[in-house]
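First, one chain by itself in structure tokens, the form predicted on its own.
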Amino acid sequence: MELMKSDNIVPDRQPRQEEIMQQQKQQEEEEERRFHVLAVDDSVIDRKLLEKLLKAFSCQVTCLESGEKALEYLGLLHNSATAASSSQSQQHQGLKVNLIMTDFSMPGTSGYDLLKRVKGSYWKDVPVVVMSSENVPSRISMCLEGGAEEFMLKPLQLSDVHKIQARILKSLPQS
């Protein structure tokens, strides 16, 4: 008899074993609908701020230190050629960017590096924001002529991030 009610037990604790897996499914699918933001910085400080106030827009965050590794991130790093570039986007075909947002003045690949790299690559649909503590209006102009979706000034505010994110929503393809 005691035999019996160990058997009832095990099988009450299989459907347990199968919701939980079901819920983290659950929770990587809706992972997967979330708007992605890689935001690019040098800046801790500024880095960890852009995340925090993205966060509160319940966007999924990448954050990287360099241009460097946002080309890498991106499969653009040693982009050269067209070949590369097709094979290149195979390779991230899973990976899904909706906004970069990115700091002008970087060490290496600066933000306006990266945004060229960006636009004349298979990710020239994702719109860049590029970011400055300066406000040099010749530099924003060649940012914004050179494919940015919008030059803000540093330090950013909640405001700001709600302006980019409405912005940028309207111009997303509805799925």
Second form
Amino acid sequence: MELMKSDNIVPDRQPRQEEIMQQQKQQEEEEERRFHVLAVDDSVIDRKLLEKLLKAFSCQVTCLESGEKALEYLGLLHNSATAASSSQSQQHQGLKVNLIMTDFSMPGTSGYDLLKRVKGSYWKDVPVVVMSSENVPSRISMCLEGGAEEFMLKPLQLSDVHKIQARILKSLPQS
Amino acid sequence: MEVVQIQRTLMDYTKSLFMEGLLDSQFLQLQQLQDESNPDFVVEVVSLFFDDSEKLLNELTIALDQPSVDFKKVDSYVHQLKGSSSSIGAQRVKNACVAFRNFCQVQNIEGCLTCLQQVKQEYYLVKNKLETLFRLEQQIVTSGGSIPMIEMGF
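Pass me the form predicted in complex with its partner chain as well; I've looked at the form predicted on its own already.
Below is the whole assembly, all chains and molecules, this chain first.
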């Protein structure tokens, strides 16, 4: 808390202004502390479901309907692999993503494509969970080898989301 | 009719849908996610499912009516329908889609047409039942009652 005992300004007005600003700052900090998840799925039903599941755990959720939209959001759409890291970080300033959950089978950029792009970028440390309605062992190992945090079978349940969140929160550095 | 009576009717009706295999535990998951901040969540998701499914069934009818059927396209539509029915717990629709995909894979047009009929039948059946369920819930709510949560021994 920074209560400034100033000796030059009207004492009545100042404390209230400071209070309001402090409240605003607190609210912003709370927003920033919330776990931000990107939910990527081409099915509108599954997006709605995933959003609700994540919100049940107080996550902030951004829903995206395709791999392309996800890449665009992350600022990876027009960058070549050799883009200077400084220009990349300028683009990403202020954007925080704690987790990406993506469907595997999507038209265009698949969940696997998204996973590979993310893991080869500024966002490589963000855990990526791949979801699929199909239990295909080769698909699962391919994703895990590609750097996926976890592979989950749809439809997801509350217990699945709980499991991921607990694991990721545990692995976060203590600040 | 007394609220208690409608509540009992709703409970029995819902249980029968599970017993007949029309719905599975995923539907319960949807109900569990519904809360005061989103009291119409189940109706909203199911409505999305209805819109999406009818679009897909239309596309499937058209695709299978072509002189040269694109089985990959058909399979992709069935895959989508299988996914969404699974997500809301419409078990019999999902199972009908599984059978449908098998015929797509071996490019058996007759089998596909039969399956399409089957999927449509299951879809309209579960749609009808869910609409009845929602009507019962609405009756309870407008009579000032609360919707009882089903306890199933899954």
